[in-house]
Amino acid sequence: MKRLRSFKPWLFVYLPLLAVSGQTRPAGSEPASVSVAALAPVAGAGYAGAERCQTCHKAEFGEFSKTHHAAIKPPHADSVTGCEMCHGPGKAHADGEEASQGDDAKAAAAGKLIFSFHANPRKNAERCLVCHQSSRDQKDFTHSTHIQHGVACDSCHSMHLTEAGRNPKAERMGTAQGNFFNVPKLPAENRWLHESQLIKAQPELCYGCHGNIQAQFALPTHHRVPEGAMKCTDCHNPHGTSNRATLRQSGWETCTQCHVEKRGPYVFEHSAVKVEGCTACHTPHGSVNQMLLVRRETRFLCLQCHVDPFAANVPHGRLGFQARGDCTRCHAAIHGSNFDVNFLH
Ligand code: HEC
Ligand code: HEC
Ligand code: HEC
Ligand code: HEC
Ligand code: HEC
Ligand code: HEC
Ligand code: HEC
Ligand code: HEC
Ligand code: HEC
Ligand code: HEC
């Protein structure tokens, strides 16, 4: 009876939810950290307001409304919220606009009178750091990359995707491969909305720039990204890092942060994979080789820096050590070991 007593079956709920909730998995992106800062109205500037815009721009209204950022919840009574938060002051437009009577210089010229991030992409990303570069993860974009190449913000978000049906630009994800392994997609305003509003997912957005990537994991061996299950951004930063390749950690953090077995540490380590990284034996996105090894035979991966394995204290000879083989064959624990000097296991 006593034992009946203690037989504790929420036990049986509650230690596979631990079980699971224990498993180590790919950290995501990091949490947004942006503060909205407070948009005071330029001096003299007339204001509109998002429902004169939306009397014109319904489209834009209507897919604006269901983002963030038409829920921000503007810090003072008086900082600029909705459409001019980021197009800036707009009644001389609205008011221009209904004044051109259909005269199409006259509504040319109204389409002046407001920001429409047609300026240079250091402009236009302005328009959006004001707020954004209080966000850990895009506070390096003015010296990442990308902005240096002239790609800003609005090269790869949409904040209204009024572009579902019209910009050419933007289409659904779908891969030959993609479609193979049944990687659903979802319809265009669906995934805009969950994936940080990207006028494209991932990694197509990236191909579009990227063809010399996109031919690397198209390789006989590669992460799974062409597949879906994987991102580009599981390893880069897009709006920059100070690290190497814009990584999103730093040496070969961004590798084990997956395989966090080989991050050790190990009582005998390889100091390759220390000093040099995983890159020194592995290529990251695809390659001919198995493995993504960077060479075809592991052996002249080895030898590329153990230049003499004859070598008096090597003792492969009296090992009856053939020239062919390879050297993982006994040299398995090749990326440290907790049992053997030369990592023979
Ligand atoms: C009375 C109608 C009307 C109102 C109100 C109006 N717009 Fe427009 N807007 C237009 C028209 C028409 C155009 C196209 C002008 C052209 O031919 O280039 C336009 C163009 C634009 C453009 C693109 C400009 C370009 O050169 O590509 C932006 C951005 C814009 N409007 C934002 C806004 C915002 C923000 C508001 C509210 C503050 C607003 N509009 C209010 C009619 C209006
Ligand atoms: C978070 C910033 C942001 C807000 C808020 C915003 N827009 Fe825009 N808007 C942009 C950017 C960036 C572009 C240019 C590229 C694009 O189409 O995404 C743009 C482009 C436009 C264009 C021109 C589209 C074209 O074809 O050139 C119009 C019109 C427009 N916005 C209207 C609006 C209206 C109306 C609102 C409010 C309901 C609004 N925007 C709110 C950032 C914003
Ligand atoms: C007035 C401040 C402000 C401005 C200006 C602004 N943002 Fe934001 N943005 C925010 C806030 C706040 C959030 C919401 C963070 C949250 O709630 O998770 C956000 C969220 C986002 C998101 C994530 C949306 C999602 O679905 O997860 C993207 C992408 C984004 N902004 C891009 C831009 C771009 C591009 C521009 C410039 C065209 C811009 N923002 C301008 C404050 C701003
Ligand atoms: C080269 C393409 C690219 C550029 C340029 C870019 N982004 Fe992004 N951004 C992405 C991708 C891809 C993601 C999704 C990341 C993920 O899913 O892990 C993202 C995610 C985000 C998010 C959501 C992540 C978070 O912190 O909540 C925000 C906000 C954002 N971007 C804002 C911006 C702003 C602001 C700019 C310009 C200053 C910008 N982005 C420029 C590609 C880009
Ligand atoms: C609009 C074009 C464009 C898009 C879209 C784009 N990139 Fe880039 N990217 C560039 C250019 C241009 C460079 C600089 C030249 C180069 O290295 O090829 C660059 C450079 C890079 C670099 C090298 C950074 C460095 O410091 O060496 C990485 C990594 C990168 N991009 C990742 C991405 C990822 C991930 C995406 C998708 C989320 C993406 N890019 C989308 C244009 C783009
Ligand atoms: C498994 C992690 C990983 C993934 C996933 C990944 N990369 Fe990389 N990428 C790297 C590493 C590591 C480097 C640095 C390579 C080096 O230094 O030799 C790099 C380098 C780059 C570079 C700059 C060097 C070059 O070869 O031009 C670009 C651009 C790039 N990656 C784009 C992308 C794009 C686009 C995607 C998605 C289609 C992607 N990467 C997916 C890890 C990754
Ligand atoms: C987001 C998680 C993730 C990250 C980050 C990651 N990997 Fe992987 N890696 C995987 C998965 C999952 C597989 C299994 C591949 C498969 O079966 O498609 C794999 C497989 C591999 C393989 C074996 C390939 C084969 O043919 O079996 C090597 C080698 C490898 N990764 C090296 C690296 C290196 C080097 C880095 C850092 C540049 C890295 N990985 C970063 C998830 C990751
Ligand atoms: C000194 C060269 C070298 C370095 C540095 C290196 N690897 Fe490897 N790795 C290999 C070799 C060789 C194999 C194939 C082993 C075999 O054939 O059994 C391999 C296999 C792998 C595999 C697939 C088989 C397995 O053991 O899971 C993964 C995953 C992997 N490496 C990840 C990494 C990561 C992550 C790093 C960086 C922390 C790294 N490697 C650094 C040489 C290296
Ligand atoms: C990027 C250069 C590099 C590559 C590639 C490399 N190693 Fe090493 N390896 C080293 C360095 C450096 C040491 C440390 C040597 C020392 O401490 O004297 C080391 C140590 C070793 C040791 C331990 C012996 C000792 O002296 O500590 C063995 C065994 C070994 N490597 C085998 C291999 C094998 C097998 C491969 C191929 C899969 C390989 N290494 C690829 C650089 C490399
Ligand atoms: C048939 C098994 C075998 C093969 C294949 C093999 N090794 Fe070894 N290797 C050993 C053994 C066993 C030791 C340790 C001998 C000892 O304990 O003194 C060793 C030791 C080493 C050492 C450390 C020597 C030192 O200074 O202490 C290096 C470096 C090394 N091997 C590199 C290689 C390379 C490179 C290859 C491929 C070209 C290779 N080995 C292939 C069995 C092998």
Ligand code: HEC
The other form holds:
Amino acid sequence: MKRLRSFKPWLFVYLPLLAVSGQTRPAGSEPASVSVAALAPVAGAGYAGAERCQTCHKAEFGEFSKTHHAAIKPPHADSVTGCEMCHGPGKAHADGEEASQGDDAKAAAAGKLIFSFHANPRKNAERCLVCHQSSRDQKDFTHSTHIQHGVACDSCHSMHLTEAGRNPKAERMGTAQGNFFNVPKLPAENRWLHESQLIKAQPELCYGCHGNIQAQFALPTHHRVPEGAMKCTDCHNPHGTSNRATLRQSGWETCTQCHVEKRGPYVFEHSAVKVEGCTACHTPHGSVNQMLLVRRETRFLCLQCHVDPFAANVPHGRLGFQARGDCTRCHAAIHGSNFDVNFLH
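For the form predicted on its own instead of the form predicted in complex with ligand HEC, what are the coordinates?
If you are looking for partners or other molecules, they are not here, because only the chain is given.
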């Protein structure tokens, strides 16, 4: 009787409300950790120190001081820190700039006494990869499609985005779809600091080179990238992978990160998914067809493989059923089934 008296029916209302209130919007994937390499001073090279760099490069120093790079604690007391971690010894450059006294020719000569990331893309990337080769997401960048096409780290990232510092509360215009769906946008400087220090936000940054993909996302059926609900890097690793199209996972694994109901494993699996992946039937960026299908009519999509009327995988081909209606009227479990080898209900 005591148990019955202590029973509190209001808990059935209160506890679900607690669970709902605790839910938050899914955040973007956290970048992989990076081990900082201990940069020992080069013998005979003169180091100026970040404070001396600040005298001329105030805007760059101000933005750099807000980043994780400025907060790096070197493993050894004599390790190189600050601006000279990336730009190299700067004393000769600083001395040359001060001695130029406004002479443009001498100032230009002094500018060549320090590494200023005006070299070829591979040389620029090598500076970053001193530390960033320890990350699983970045270790393959030297073999990536981007570096082979002349896209270096500083093409997408900036260690001191002075444009954001001039107007830190500015908001980007965004895409038409994103504005329509009213996706919140971070102020310029806040976005830069919290989104891997990208020069521009995704997908605008990627669209700068991949204009054909931007056109596909403008088609009626597409993944919610223009709306801001997804990012290009949710599926692709821009620093390079061994997978097709620099996908983060191999084959269909990238798609099933979100479409978990299609994952399986199934007793009877659709071989097209296992061999070619989801792109055998779907186009991932955008389509004029429903469900991102590569063909408007489902039956024509199936007939790309199931075309031989005498083959075992077209058991009723002679009767012409495959030429009328949609195959998925009967073969509803088309991604895989645990009950029927023909993917029937």
